[in-house]
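Here you get one chain, nothing else, as structure tokens; it is the form predicted on its own.
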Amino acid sequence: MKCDYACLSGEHEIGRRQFLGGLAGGVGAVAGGLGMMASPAAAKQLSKDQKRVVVIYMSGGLSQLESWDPKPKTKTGGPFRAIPTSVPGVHISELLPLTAQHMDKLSIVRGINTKNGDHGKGSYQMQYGRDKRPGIQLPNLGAVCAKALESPTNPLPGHIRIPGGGRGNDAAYLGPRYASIGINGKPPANSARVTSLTEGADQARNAFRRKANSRFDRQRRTAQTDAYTYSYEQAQELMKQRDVFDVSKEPAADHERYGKHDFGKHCLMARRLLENGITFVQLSHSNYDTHNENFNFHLEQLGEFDRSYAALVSDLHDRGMLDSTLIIVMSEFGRTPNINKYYGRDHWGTAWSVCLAGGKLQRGAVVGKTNAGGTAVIEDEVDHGHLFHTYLSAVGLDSSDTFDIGGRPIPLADPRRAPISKILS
């Protein structure tokens, strides 16, 4: 649905350049290529060990009366109900009726507070877990898990963007080999050989090229010819396996559950992606910046969210995947308890939720609770600091640890900050 009123902020916008034009990252010198680490060895090991992230990000703020968090029957809560789910006591929207079956998968976040209403500021909040501040650069949760959960044994990027195009600038100090990479749901650009090149010829250029590497590397190796190196070996590596980003190679029965709309394609192929080792990946639904036609809007919506989130939970779940992938669902805020003149729900960061699945995380728990208008947080409230500090833990992180940077202890989080430890199992 396309959401033509929303406040138009810059942060909605997505850029659409070619894939392999925006591969000039990557840090670490593998003149001898990387095909060597996809043995179906490692490739098996990886696969049973390998822990994944999925982030859902609701783009414009969803409404957590409408969701997570409902309040009928109130001055505030609109017109939809809250209906039971598969865990005793637990109620969401009725517009969730498919996720509330897997509640019992499911964990939710009701005292969240991160006293913003501004999309760029609370985007940042939400993706970096700390306040945005001029001349600091830092790297967000996917960068962030793409290395502290990275294998040497796969060859592919472990950060991957959906929808989206080109790198990121999203790594900060830990290099562009971590920065995203944008895909819109095929394989990437200019990701298969020319026909007019053959596999042998296109071998001896590449070994060439490798050598020629080597020999300049003996003398005038520095950062950012590892950078380029290891770029042209992702690229071969990408070329090698642009299958994995097919989302068409999966069967009928599969899209037909998921939906054939954008969200529903690009929920499949996160579930590919994470079955071929892919470490974090990153979905967008737009537009819920819904100032009119809040519930309208999140009708429809939601009604699309519901059927691709419930079958992505239950895939990963009757794979076995469910223990080793974390899925957030997440906004850069909520909306107002107060329902506008234009039916609508402005820009709320007062009190929220946010939905996790997966991972080291209690099954079916509720953390936090707000008032009956849902107009502030009663119990347990937390902030983006929190929630940043529990994702990495939920996936056998210490997040409490640091990355050696240059020589220098750089914390994963916020050192002001700690886990959710009573959403934690």
Contents of the next structure:
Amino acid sequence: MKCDYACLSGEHEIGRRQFLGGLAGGVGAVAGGLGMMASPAAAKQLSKDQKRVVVIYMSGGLSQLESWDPKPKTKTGGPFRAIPTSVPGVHISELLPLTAQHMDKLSIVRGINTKNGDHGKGSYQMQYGRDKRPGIQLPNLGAVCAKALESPTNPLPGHIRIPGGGRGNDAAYLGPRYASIGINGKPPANSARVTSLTEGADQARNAFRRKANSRFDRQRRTAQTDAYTYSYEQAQELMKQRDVFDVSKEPAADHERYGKHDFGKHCLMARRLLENGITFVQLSHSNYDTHNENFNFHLEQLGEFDRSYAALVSDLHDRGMLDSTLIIVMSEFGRTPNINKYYGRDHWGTAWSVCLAGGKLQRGAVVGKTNAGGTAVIEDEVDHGHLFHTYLSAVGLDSSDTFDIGGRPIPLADPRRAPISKILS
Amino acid sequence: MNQEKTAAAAKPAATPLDAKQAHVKATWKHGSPLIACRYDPKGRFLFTSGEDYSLQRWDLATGKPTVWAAHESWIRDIAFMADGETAISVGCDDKMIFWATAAEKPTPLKTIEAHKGWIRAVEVSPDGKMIATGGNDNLVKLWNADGSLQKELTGHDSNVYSIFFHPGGEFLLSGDLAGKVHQWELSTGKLVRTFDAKDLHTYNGGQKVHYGGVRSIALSPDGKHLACCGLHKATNPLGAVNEPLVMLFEWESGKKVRSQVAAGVKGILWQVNWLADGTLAAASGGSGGGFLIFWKTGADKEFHKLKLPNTARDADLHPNGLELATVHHDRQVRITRLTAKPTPDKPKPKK
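Right, the form predicted on its own is done, so what does the form predicted in complex with the partner chain look like?
Let's see the whole complex now, leading with the same chain.
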């Protein structure tokens, strides 16, 4: 993390050309407060162009057969039927009737083979785009997007995790500035000024801190001091805008439409955060690790998911945000075509699906195909590496580009893989 | 199928019933894992259903199957009209289908879109005039014998898992995922009372799942006790870590009498039946394998259990009261005789 700032340039920290806009104000602006970073006109334009990503992580491993790749009337199909969608010829599980109405906005990748059936490894693969290797720390998708798509006009944190708490250890060499912040549908803890401290005293205290920081920086500036300074300024801005995190401010009718359960609130919260310029939001929905009674539990879980997810897709589309927002529904793996003796399905990374929407993806596309029983990919096989490239490409990034870390080029995504060109528009 | 349960209870057995002597006397194999089973009231056939969406009719005399197909999903339950000549199947395709039980080449007599969502249970009233169904729309529906809808009973706030007609003809009971057992007055459709079987339900906050439910209901031959079965101690619902449980209620007061457990068995009780001697018999399946488990009304612990070769998914009592059929994931139907094994003929001395 320690940088040689002898040249007094921020470029060592900030990577290459596509990220320069994200730091147009530069680290030097931080000492004066993040609100000073850009003009209102520039802010408006950047806001319009800003790309955003929301990931819905289906914890435990969503069954592709009960969602995006149903195989009714086969030995492996289970009891659920396939239903038509708004795209002629494309069918998904009957557990997703509201989602089916928005298939014309979605894209399904049905040919995933990650060759893995372990929760930890699968979670890493899907969120980091590569296999986990000992001694190597990489930033996850959220950290990469938070940095690569960073808006200089928005001082709010760019990488949010719901539900959760604290700061994630998921940004590796990009630094803690891009690590996730966990929230729970309420303003972050301790984000209000304590009542015993007057506004004037608080301002004076912060002015003194900035002055001291500035003096220190003139001689001994490092990446650590920048991160330290930034975190204070970010906290200041976050305190000013703490209502952004308060989902109770959304209309009652929207709460009703999204569902009053936790996942409904979290999806509505995601909409609110994206609308306020936060770059990357990761939600999770639990739990799909259904070794037992797979069908009863998918019935229960997807009933909840379908309503909230369909509302989110519909709203982002209606508000003109879908072209600039990528929505990813992923898991660590799928579930076995074989139905076990407990009416369950087990871990399965050999032939499964994810559902994407928005950004530069084709609408209504289905790429990849599995065989009749869903036991193998027979067309357009891809893995987590291809998907990671595709996510970045879908929000306008060159996924073959590199971060410049201490003078060393570090690829954003696995250089042995490439985006899934068939699904990109 | 309670009419069979009570009929069985009323019939004196020619051969002494002895659960401790229970033994598998026949095994038949289908082409896919099996789900549900019911005997026809005349004791000619056993009907089963499989994961291949079909209904199978097994001739009890020969063990020969006939496979029937009409449902577009799994069949969850089977019942028969009182005369045994009409079979009714219900499934995850929202459909209730009527069949001629003994037809050589059966085709559906009538198909009704009976519920919105899975139909999990079907029963016929003891007088044969009424059919009741329950399903994932949280409704109990009463049908006339011709398949016309008579009443909808609303009051469950979770999926309806089980249905039982009280043999007196006045009441219907329905059990749900949340462990509520509603008693309905058939003539008015009014909710009379609710048995609290919430021990059969678990909400796991970590996994965020509801699990369990009242999987089966049965009334004792003397009418004094109501048994509801399922599971408890579900420490890991998604991993099938749970134990079987029968909740026994006093019919008159509605109070819980006892919880009946099975030592060392992991799993779920799918179906409970009363035997003529007042023994409670239930079939279990799950991570501990398959068992037939037997209790006396006055004891919390089982007095006998028979280990089956594979996890059981459903069971039914033959109208003669002496045999239990179970269906299994290993595609097998197993017929367990609840009497002593016949003594083998002594070999003739060699001359």
